[in-house]
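Next up is one chain by itself, shown in structure tokens, the form predicted alone.
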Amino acid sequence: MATATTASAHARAVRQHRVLRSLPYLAPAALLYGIFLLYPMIDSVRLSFFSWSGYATAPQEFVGLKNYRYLLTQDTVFWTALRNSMIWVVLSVAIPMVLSLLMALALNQRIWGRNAFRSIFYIPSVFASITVAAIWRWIYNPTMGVINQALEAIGLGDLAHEWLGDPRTALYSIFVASVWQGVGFNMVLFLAGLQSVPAELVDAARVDGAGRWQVFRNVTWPALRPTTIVVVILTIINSLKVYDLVVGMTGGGPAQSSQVLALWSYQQSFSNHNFGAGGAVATVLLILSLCLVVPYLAWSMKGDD
């Protein structure tokens, strides 16, 4: 008993010593994180309880929950932005993830030109979002865009219209551009995950008579669990903070039909000079992110125990 207690105390002392030794290396990064990420986040939450125009000479007046009541009861754009952000999250988890997984499975095979295809599919993810927005605005151009011209060429000219100028299609048109830009990055993550699938397990399953679907369901998919967790979390976070593509393609229009929470927070603060409402939208966005990511992360980690 005394020996076990002594060993436990020694292990604790070693861990404390390691933490103390690592502090000088962690301190600069922690300081930068606190200044450039943590402080703005906390200050944004603080501002959501104040009324402030954003001018240095203007006073900040404490208004309690007034900004939140305004968002929930009077700001119709907020509800549109919230609905669009949720649609974006659901579509992002469903469509690009499945596409990227299928592409990774296909390009993990020994097929001709797979390295070239990997590069081609990955290239859009290195483009700046504003560049992607410019490319797809040209593709959606009502008169000279590729999509409308292709529809007219195959006899479906009745379907040609202003994709970004129609409130019914604007958000989904931006989402297509987002898929084009992001699917390659997820594909690379899944490809890296596929390299960790034990080949001997796959061979053993095939020797036992398992088909391709059975091998995928019982061997490949469980081995991809850590990669899938990373991809889902990154997808949800990136979906909630989508901003630059919307700004570059529609600016939130027409008639706020493609408005999202991140853009509405910015416009409330810097266009409408209502930093209190902008901070309230940002706080709602932060709470949504935590509500979506933390439970999924906790559930995923439970399976690793």
The other form holds:
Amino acid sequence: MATATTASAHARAVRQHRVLRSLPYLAPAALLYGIFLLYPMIDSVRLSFFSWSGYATAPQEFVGLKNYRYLLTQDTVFWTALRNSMIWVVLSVAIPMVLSLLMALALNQRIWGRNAFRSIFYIPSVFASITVAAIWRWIYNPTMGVINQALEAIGLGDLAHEWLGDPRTALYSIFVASVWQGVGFNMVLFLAGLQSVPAELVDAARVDGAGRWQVFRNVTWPALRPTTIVVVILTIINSLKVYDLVVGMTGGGPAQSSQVLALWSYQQSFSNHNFGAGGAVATVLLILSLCLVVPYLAWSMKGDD
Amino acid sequence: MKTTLTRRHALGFGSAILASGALAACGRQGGGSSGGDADSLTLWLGALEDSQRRDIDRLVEAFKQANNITVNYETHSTDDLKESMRQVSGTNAGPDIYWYWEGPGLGGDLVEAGMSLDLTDYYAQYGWEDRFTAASMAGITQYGGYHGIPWTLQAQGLYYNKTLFERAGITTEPSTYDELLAACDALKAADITPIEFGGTVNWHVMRLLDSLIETKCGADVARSLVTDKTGWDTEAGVTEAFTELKTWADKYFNSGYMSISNDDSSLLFWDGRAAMALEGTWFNAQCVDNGMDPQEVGIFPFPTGTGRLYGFGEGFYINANTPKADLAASFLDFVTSAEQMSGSGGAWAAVSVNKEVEVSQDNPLDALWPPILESSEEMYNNFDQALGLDETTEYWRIQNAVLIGDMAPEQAGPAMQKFIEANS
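Moving on from the form predicted alone, kindly provide the form predicted together with the partner chain as a structure.
Below is the entire complex, every chain and molecule, led by the chain shown above.
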């Protein structure tokens, strides 16, 4: 018993020593993180309890929960933005993830033009979102856009539509552009994950008579679990903070129908000069992000430590 | 199977990205430019057309030749200028002089924030009151005192394609609202798109709504709506204006207007695919630059029946924090002198704010504006300059909700009043 206690104390001392030795290396990054991320984040939460126009010369007036009460009961845009953000998260987890996994599985095979296809699918991820927005705005142009022109050309002119100008289709039209841009990046992550699938296990399963689906379900998919966790987390986070594509394609319109939380937070703060309300939206977004991501992480990582 | 990503790693990873993503955009930021040395001034401007850049270079060089003072100017896009001014408030990082729009929602916002120096003493010293037109001075004195110096007065009206009007059998410019509607119907009957708008920039269609409110409510009520912020829910003219807006959109706008910007929709006018455009004096140069024969273009004011003209002013303001106010005032005196403004031609506006400057002969369209300006003693401002920033955002939401059929016209006024009261 005494020996075990001594060993445990020794291990603890070693760990503490390692922590102390690593501190000088961590300090610069921690300092930058604190100044540029933690401080603005905490300050935003603080501002959500104040009324402030953003001008340094203007006073910050403490208003308690007024901004949150306004947000929940009187803000004409908040609930639309919340609903749209949730729709975006659900669609992003469902559609691009499945697409990117299928593409990765296909391009993990030894097929002709494999590298070319990988590059082609990945290239949109390299484009700045505002460029993607400009490209797709032209594609959706009601008179000169390729979609409506193609529909006219094949005799389906009745289906030609004002894709970004109709509140029923605006959000989903932006989402299509988002899929086009983002699916290649997830595909690359899945491709990297597929390289770690043990070939001997796949071979053993095949020798045991497993079909393609059984190999995928019982060998490949479990091996992809860490990658899937990363992809899901990144997808949820990127979905919640989607901003630039919406700005570039509709600006949140028409009539705020494609508004999302991140953009509404920005517009309240920087366009309307209402930093209290903007901070409140951002805080709701933070809480929402934590509520969605942390339980998933905890569940996914259960038993890994 | 052993995974390479542990729960602790993943939690840390997720938290870090969450932290950076969710809130970082809302922190305070610094920035701006310093005032420089005693022999220089800093000047912030909005985005410039080529002709405007050439002219500001000319003015800066002439001022240096005359006074040996260097003026360093920076240009900013519309949103960037607004944001930059907010960032430098209360600091010494701002410019000595800044160009900005007038009106309570824009220039007035900076006046309220204490960023504009009251120039009353300089107006007396330089005799500026006598230099500028009465209409342009109204935008300077609207906040009390003298904030800024007039630079442009941008009037807006209906530009029309004479050929398309003739093809539709329209022989005279509409002078009443009913005549305007009749002209639209005639154009429609001739299979011509009566008017073009781009809906992705909310302020483009807003010009029509502002003018319809002026038409249907009359000058006194329209003024009261934006200054007293009352009557949106009680004035019948408000509902009539929104009803008319919906009718215009359904009958007279270019198809697909809600999906395109004003730049895209302007092409329809320049290419002869739409008969009218509701634009301002800056459109003169754009018409010519985009290949229109100016002789084929006519201009008439939106026939509101109130006698007021639609427009807004832009001016130069002296930063309240600058230690070089005297030098800044001497620069403003220099660039707004009759001699220097005559040299600007039509680069900034069709008609100069300086009483002594003749209309430029460079662009025939410029000559169409003086009679229109002289016919009116008062202007009604674009509502995005007259309303507060958040009120403007809501005004646009309601406008677009009516346009797309999400809100009935009779609900629009009460919705606006409700917002105003909730945020007052």
